[in-house]
Each structure stands twice: as structure tokens, then as C-alpha cells.
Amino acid sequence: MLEIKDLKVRYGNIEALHGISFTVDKGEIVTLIGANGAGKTTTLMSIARLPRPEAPTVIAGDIIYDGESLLNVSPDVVVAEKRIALVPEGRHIFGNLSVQENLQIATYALDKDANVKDAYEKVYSLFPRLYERRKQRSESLSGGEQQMLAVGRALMTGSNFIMLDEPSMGLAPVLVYDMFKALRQMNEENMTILLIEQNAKIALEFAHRGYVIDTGEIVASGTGKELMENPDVKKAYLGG
């Protein structure tokens, strides 16, 4: 579904990816683990074709989706015809609008025919919490109505590939497992995920397979089990 080939970035002057190349196949839960600043952001960012000063200038390789490269199209074709959404690290939410405003935005990339209650049925049977507080201004949610909300918005676009930056960030470790329970059963009705996570255990745990990113190369990949039991690996980013 997802290729990314021999792909080099950079910021102005600076290289942050220095061609590295992975997959996510169709219905795969796929994480990229690696420390702060090791290029995993960045290569959200290139996938999602935001433009720059945000997000770095891809100087050779490619990024391959269903067959066709995404190096000519713009970010709102990524969204509206390729069907990928990006929930950005910090969930970036409109905090003065309601949470029902806050899903109501992503529906404009839908076709005219879609069906938008069935959209929002979907959300709102995910996360039980948002229907309760549908007309709450957003910003009023706590850390984790906030996360539910962010993939809640990238889910009405109507997409069923969605790349996920650091969803358990801030979150209470009973939150951090209703997240992923929710992303779970998102990937078990045939959506796609590729994800960064801060808590390469429980990301290594919830993927089926993995890459290691350091300082913009991948160094590692495997099933998320053949990871958690590589030596380095755990040495790194397991406490051991």
C-alpha cells in the first residue's frame, strides 16, 4: 500500500533522512521507533506532502502509494482523493469550536454522495466520550477527549490510512489503553496504521511490524515481537 523508496529530506542545508526505505501493506498496523530527533516526524510529514517551512523538502527517492508516487501532490489530494490523514503529534484541535464543529470540518474532503451520519456514528460508537460531549468546546476536553478527538476528525475524512505521531503522549496510563483498544478495532475493520509512539513496548506490542529509526537511517525492523527480543533493541528502547 505504502512504499517509501531510498528517501532523503531536509530542512534548508540539513539532512534529516538519509534514504531510508520501508512498507506498510494493506491492513497492517506498522510503528517506526526511534529516540527524539531521529526523523520520525519528519517522515509523517513527507508522506502527508505538507509544505514547507513545517515539514522538510524531499531531495531524491520516493514515497509510492497504491502504485503512484505522492512526490507531485498536494497535501489536500493526499487527504481528499488518496484517502491518508495524518493525526499530528500535540492533536492540533480547534479549541474555540465544538467537538461536533471539530468533525464537522474534516467532512469537507468527502464526497458529495458519502455518508456523513454513518461517519459520525462510527466515532461516536469508537469513542462514547465525545458524543457525550458533542457540543463542549473543544478546549475544554481533557488531554485524552482531545487525542480521541484528533483521530476521531482524521476518521471523518473518510480515509483508510491514517498515521498516527505520538498518540499516548500526555495520556493517563488507563487512557493509553483505551486508545490503542480503539486503534485496534479501527485495524481490525481494514484500516491501515502507520504510527509513532514514545512507548516503543506497547507500540511494538500493538504492531505487526516494525522499523528502528536512528539519527534519519533504519537500522532495525522486524515483526514487533522479533524487535521487543532483538538485544539492541531492548537495550536502547526497553529499560534493558
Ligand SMILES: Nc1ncnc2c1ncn2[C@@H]1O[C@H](COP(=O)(O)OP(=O)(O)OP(=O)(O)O)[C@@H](O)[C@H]1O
Second form
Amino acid sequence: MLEIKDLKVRYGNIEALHGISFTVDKGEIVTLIGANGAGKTTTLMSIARLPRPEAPTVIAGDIIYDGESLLNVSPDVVVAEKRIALVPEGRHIFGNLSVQENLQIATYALDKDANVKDAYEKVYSLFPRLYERRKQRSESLSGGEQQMLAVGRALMTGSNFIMLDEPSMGLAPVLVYDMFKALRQMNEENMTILLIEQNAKIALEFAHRGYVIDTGEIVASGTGKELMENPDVKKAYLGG
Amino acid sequence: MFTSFFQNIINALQWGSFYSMIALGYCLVYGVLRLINFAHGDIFMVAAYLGFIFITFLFKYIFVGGGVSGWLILAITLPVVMFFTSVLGVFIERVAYRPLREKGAHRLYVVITALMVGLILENGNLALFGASSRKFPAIIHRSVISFSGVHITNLKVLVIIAAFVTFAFLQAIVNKTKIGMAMRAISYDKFAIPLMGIPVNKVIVFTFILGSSLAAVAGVLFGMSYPVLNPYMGMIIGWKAFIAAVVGGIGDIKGAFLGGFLLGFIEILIVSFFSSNLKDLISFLILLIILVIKPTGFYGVAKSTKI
Ligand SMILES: Nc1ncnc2c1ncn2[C@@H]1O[C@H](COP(=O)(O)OP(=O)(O)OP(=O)(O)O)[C@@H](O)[C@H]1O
Ligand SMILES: [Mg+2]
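The form predicted in complex with the ligand is what I want next, because the block you gave corresponds to the form predicted on its own; please supply it.
Whole complex next, starting from this chain.
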């Protein structure tokens, strides 16, 4: 489904990814783990084709999705036509809009006859708290609720491939559990997931496969279980 | 006493209407791009000239014999001028602002570019029409509505109605349509807009169309009310409208709208109590004091609704 080939990107003159390769197959949950500054967010922003200055410029390699390169696709088309959604680091919800409007705006690019009602129902059943607060200005939501909204919004775009950048960031343990339960349920309903996590333990337990990224390079890969048992990974990311 | 008071209110509303319609253009572009579009006052000036050119053209080639209702001419002129002014606004965004944005240039450079665009419009106009001022054709017969000693011209009423109608229309677009929602969203977080499948540039182009159209309405009505046109007419009025927008709270269209009227009232009040020479001095002092007390303007909130 997604194939990253020798991808090199840079911010200005600083190269942030030095040729990384990995794949995500249809229906999979794949995770990218790595320390701060390793290049995880950079990878997702490159795939989403977001513009400078926040996102980097691709200088070599390719991003292939369903057999076609995404390099010359604009970011709105990545969502509107390729149906790839990104839940960005830091959530980026529209705080001046209500919860419901945040979900509604994500349907901007859906076809006229798309079933928006079902989409709302699905989001609200995954995250009942959002339904309770649907009229509320989303700025006033708690951090965890904002994260749910960010994920819900990605679902509303009608994507079948979703990339999540640290969805557990800043959430209380019980909310992290809920979040991953919701993601699991989405995956069982045919959503392919590419997940970034600081919390390697949770990520590796949750994902089918994973890659370890370190200062812009992939240094290990395998199934979640394999990586958890890999001594180097254990030492560096799982606290011994 | 009562009659002059009422007269003043009408004048304040009329000037407030001009300021508001222009202030809204600053406000819209600022909300979406965080750009103070210093060329906007000159876009208003160009709109007045476009009205002048188009009406002259109508009289010369289409309605040669005369005898056509002025209202009909206005009804034809407004959409045409709105269209061409929008083309100008979008063109400026396309050739001057967008390339800088795409290169990731600092906002300061874009603001300076906006200033330069304004100067180019003024001097381009000077080159085309020369320094002498032009007379806007009188299309609507100025009639005076009088009751209990108060005289109101039909043009003043028209200007005031136009300001409220365009504002209501704008409110509806911003609050009720999909693209309006995108405008509100982009003012809060531009980064996430493409992630919703929305092309950022489309929202920006639409914003310039709205702002330029408002300037076009203001420009044509201004030409009809004060028929002497010159290339620098947009400068002072543009500056004033911009300040009005800031005092109202540049992030909010309600703020910009009210700010325009506030300035209109302050000016007329000063003129009726002091000499009109002091008008700008005192009104800017008042606005300065308001801003010092409340730097975000009446409707400005730190990071909330920006449109
Ligand atoms: N906008 C930017 N401009 C310049 N350099 C950047 C920019 N964003 C990230 N970088 C650099 O690129 C490298 C990778 O950053 P990235 O944000 O992808 O890391 P990350 O793996 O997501 O880290 P974290 O876990 O802290 O989110 C870092 O060295 C970072 O300093
Ligand atoms: Mg990151």
C-alpha cells in the first residue's frame, strides 16, 4: 500500500532523513519508534506532502502509494483523493470552531453523496465524550478530548489509511488505553495504520510490525514481538 | 439643535460605512494570512477609477442617448467593478504574496511587498491618468429627503444601506458556508487546513475576492458621493480604515465593522465641536488611547476567533 524508498529530506540545509525505506501493507498496523529528534514527525509530514517551512523538502527517494508516487501530489489532494489522513503532532484542532464543526470541516472534500451521517455516528460511538461536547468550542476541551477530536476528524475525511503522530502524548493512562482500543477497533474495520510513538512498549504491543528510527536512519525492523525481544531495542527504548 | 444632531448622526453613519467596508477587507486578509495588506486602500482607489472608466464607457458607447435610469447604471456598474477589482486583488495575491509564501519568507517581507504594491498602484494610476484629478460621472440624481428640518440625501442612505447589506452578506458567508468555515479555521491554524483536504490557496483566493469586492462597493459609492478622484485618495482613507479595523479588533469581522463606525462617529463629533482641521489629530489621539488601554481592540481575543 505504502512504500517509502530511500527517502532523503532536508530542512533548509540540514538533512533530517538520510535515506529511509519501509513499507506498510493494507490492513496492517505499523509503528515507527525512536528517540526525540529521530525523524519520526519528519517522515509523516513528508508522506502527507505538507509544505515548507513546517515540513521538509524531499531531495531523493520516493513515496509510493498504491503504485503511484506522491511526490508531486499536493497535501490537500493526498487527503481528498488518495484518502490518506494525518493526525499531526500537537493535534492542531481548530480551537475557534465547535467540536461538531471540526468534524464537519473534515468532510470538505467528500463527494456530495458520501454518507456523512454514518461517519458522525462512527466517530461519536468511538468517542462518546465528543458527542456530549459537540456544541462546545473545541478550545475548551481537555487535552485528551482534543486528541480524540483530532483522531475523529481524521476519520471524517473518509480515509482508509491513517497516520498518527504520538496520539498518547499527554494523556492519562486510562485515556491512552481508550485511545488504543479505538484504534484497534478502527483497524478491525479495515483501517490501515501507521503509528508513531514515544512510548515504545505500548506501540510494539499494539502494532503488527515496527521500525526503529535513529537520527534519520532505520536501524531495526521486525514484528512487534521480535523488536520487543531485540536486546538493542530493549536497552535503548524499553528501559533495559 | 435636534436637527443638527440628527444630521451629524447621518454623516457619521455614512463615513462609518465607508471605513467599515474597507476595514473588512483588511480584516479578512489579516485573518486568513496574518498579512496586513497595505495595498488594500489603493485597491479601493482603483475600484473608484474602474467605476469612473466603466460608467464613462457606458455613456459613450452603450447608453449614448442618455435617458437611462441611474439606478440601472449603478446595478450594472457594481457587479462589473466588483469583478474587475477582484481580478486585481487575486492577481496581486498571485504574483506578489503567494511566491513569497511558498518560499517560506518571513511575514515582514510580505508586508513590505504589500506596501510596494500599494505604491505601484498609485504611481501606475498616475502614469495612466496623469496628476490631475478626474470627475466621477453623476449617475444618480442627488435628491434630498427632508423631514422636520433634517435633510438627508438619497446617496447617504444608499451608502449606509450598502454597508449593512454587505456586512450581513459577509456574516452569512463566514458563518454559514463551507468555505466560510474554512476561512475561520485557517485563521486559527493554517497548518491543519490541507489535512482536511482543503486547498489553502483556494481559501486565500476566495478571501481576496471577498475583500476586493467590498472595496469595489465602497469605491463606486465613494466616487458617487465625492466625485473628485485622484491616485492618492485610497491612502489616507485606507490608513484610517486599517486603524479602525485594529481598534475594533482586527481579528473579527464584527470588530472591523464596528471600528469603522466608531471612527466615523468620533470624526463627526470632533468636527461639530472643534474645527475640522483638528479632526484627524484628535480622532487618532482617541484611537491611540483606546489601543493603549486595550491593545487587542474591542473584539480581539489573544488566540481565538480571528475572523
Ligand atoms: N521545521 C524544522 N526546521 C528545521 N529542522 C527541523 C524542523 N523540524 C524538525 N527539525 C529537525 O529534524 C530532526 C527530526 O525532527 P522530528 O520532529 O522529525 O523528530 P521526532 O522523531 O518527531 O521527535 P519527537 O519525538 O521529539 O517528536 C530534528 O533534528 C529536528 O531538529
Ligand atoms: Mg515528533
